[in-house]
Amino acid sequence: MRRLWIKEFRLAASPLSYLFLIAACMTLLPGYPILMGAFFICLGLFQSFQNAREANDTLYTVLLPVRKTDFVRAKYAFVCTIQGIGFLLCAALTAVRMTVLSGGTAYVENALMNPSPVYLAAVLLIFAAFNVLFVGGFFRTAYKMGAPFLMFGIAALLLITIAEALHHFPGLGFLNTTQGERLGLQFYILLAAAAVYGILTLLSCHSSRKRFERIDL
């Protein structure tokens, strides 16, 4: 599985996958929906599944002597790496801007998400919600992945309306404050978000290893 997921990052990668990592800078923009960066790390990946597709990459990897279930985790693995990565990008930032850029006026008169433990929350729930729709979606049939990522596009867009307005609410605007209010239970989100991003992916590679071992390319 290991040279699998070595072949995902040398052969199967597009350039835009490392390319839209770039993304996650939107972390530091004031007045923008900053979650967006999440979702155009999703894109980047898409564009990966779209080249290997385009190059006829899942017939080639069955065809060697490897079990076909290897090449899902390899797939699982390249996506859940380049998450770790623009999440661990986006956590750097976030600690930049909570540190050193926290009494910028642009931030603290932010109408729009600023970025805290809440936001890196919402960018797992994003990442989570590409893992099921978009990559479950697409080893149902392997090949088709327009419908996979339109669903994963509504329901990121859906993620990212609701983490907006959050802190809207009342006694919620702790969420939306550049000062770590109530750290602690944003915390506790986080590491909610965390298992649930873990459960979640492993649950769909686990269905997606059993779809992919019923369909004949």
Contents of the next structure:
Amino acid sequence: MRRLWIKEFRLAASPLSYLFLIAACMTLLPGYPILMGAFFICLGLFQSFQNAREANDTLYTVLLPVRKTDFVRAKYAFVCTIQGIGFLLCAALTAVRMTVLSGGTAYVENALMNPSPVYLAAVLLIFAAFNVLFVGGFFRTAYKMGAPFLMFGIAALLLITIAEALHHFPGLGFLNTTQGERLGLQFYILLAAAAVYGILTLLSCHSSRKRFERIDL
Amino acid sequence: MQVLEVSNLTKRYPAFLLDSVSFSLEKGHIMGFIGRNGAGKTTTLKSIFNLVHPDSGEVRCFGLEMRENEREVKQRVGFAGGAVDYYKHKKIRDIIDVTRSFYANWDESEYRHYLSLFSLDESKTPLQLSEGMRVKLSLTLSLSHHAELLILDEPTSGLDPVSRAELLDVFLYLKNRGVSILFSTHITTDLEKCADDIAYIAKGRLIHTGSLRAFLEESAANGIGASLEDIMVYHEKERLL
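Instead of the form predicted alone shown above, give the structure for the form predicted in complex with its partner chain, please.
All chains and molecules follow, beginning with the one already shown.
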């Protein structure tokens, strides 16, 4: 499995998957829907899938001495690695914005979502949507990726809209706070989102392996 | 000893049925897999290597059930579906660097030997190679991990006559080392030069499998034809009438 994971980076990945990790820096933008950064990280991953399909990566991989379904696990491992790096970058920049940059006027007057544990939870939910709708959808055929990415795009925009709107509702203002006692509750939300991400990704991987085993290449 | 046993392999498509195909290959034998375009050769070969999911039937390599022992079997089998058709923009060196790490028996000196024999340049990309050279690269990959069984889909089709002759010599050399080879081809004269056995498939059904010499003698005795080409034309023409 480790060798297949390395193969993903050395042969199948598009440089855009790494380049689009820079989108995590959107965490620092005031007056901007910062969750778009998570969407762009997924767009970078989409480029790798496209790159791999054009390079006939599926055929190459299944000819190697691996189980056919190991190909699926390697793809999920690659996706989770890039998402993990993206999440760590978002978390680090969230910490910076919540501490050393917390007094900046532009940040104090920000009407949109602030970087916080709830923001990081939403990042994880967008990543989970990508793994279920796009990666899971791709493995229905192992070559069609337009419709799965469209489905993910719609879901991501809905998630971003909901995340940006929720804290404006009465009683939900704590979702956008960056300090105070209610911050603890935000960490529970982050933990719950991490669990959702893990469970949905595992379920998606499991069903993709079953589907891929029956696909004729 | 049988290195490959295919039993009742069946695959149903909307417009095609691979109908209960069964044959076996002995250690150190070369088997030619012949049939017209669309007869089911590629579907059979892909089903053997688990690229196509058959509806029923069993494939055993070295006595091991293929699906249950996919990793172990693939270490000992080389599959080349014609020319290298992947990572066309990557340097061959980079592709090989990754590929060799998967094989416990990768032999670097053997790899260098075939690179030199086939005049392949590692610093090129597959895109910069002709079809024939990409077939040779595909074979080099299969031969460099000491595969005991080679499954090759139309390996000679893109090659010039000299390269084809060289490749058939390689097959005979490998056979003498105990390697078994199953290859599909349209070029029946290639088979007559090197094959011990044949499997002949028509419209998804295996119509003959066994010794090539016995098949040729029997067909000649029955007035069907003295060469594989004559025999194929006889059988397929009869079907058209």
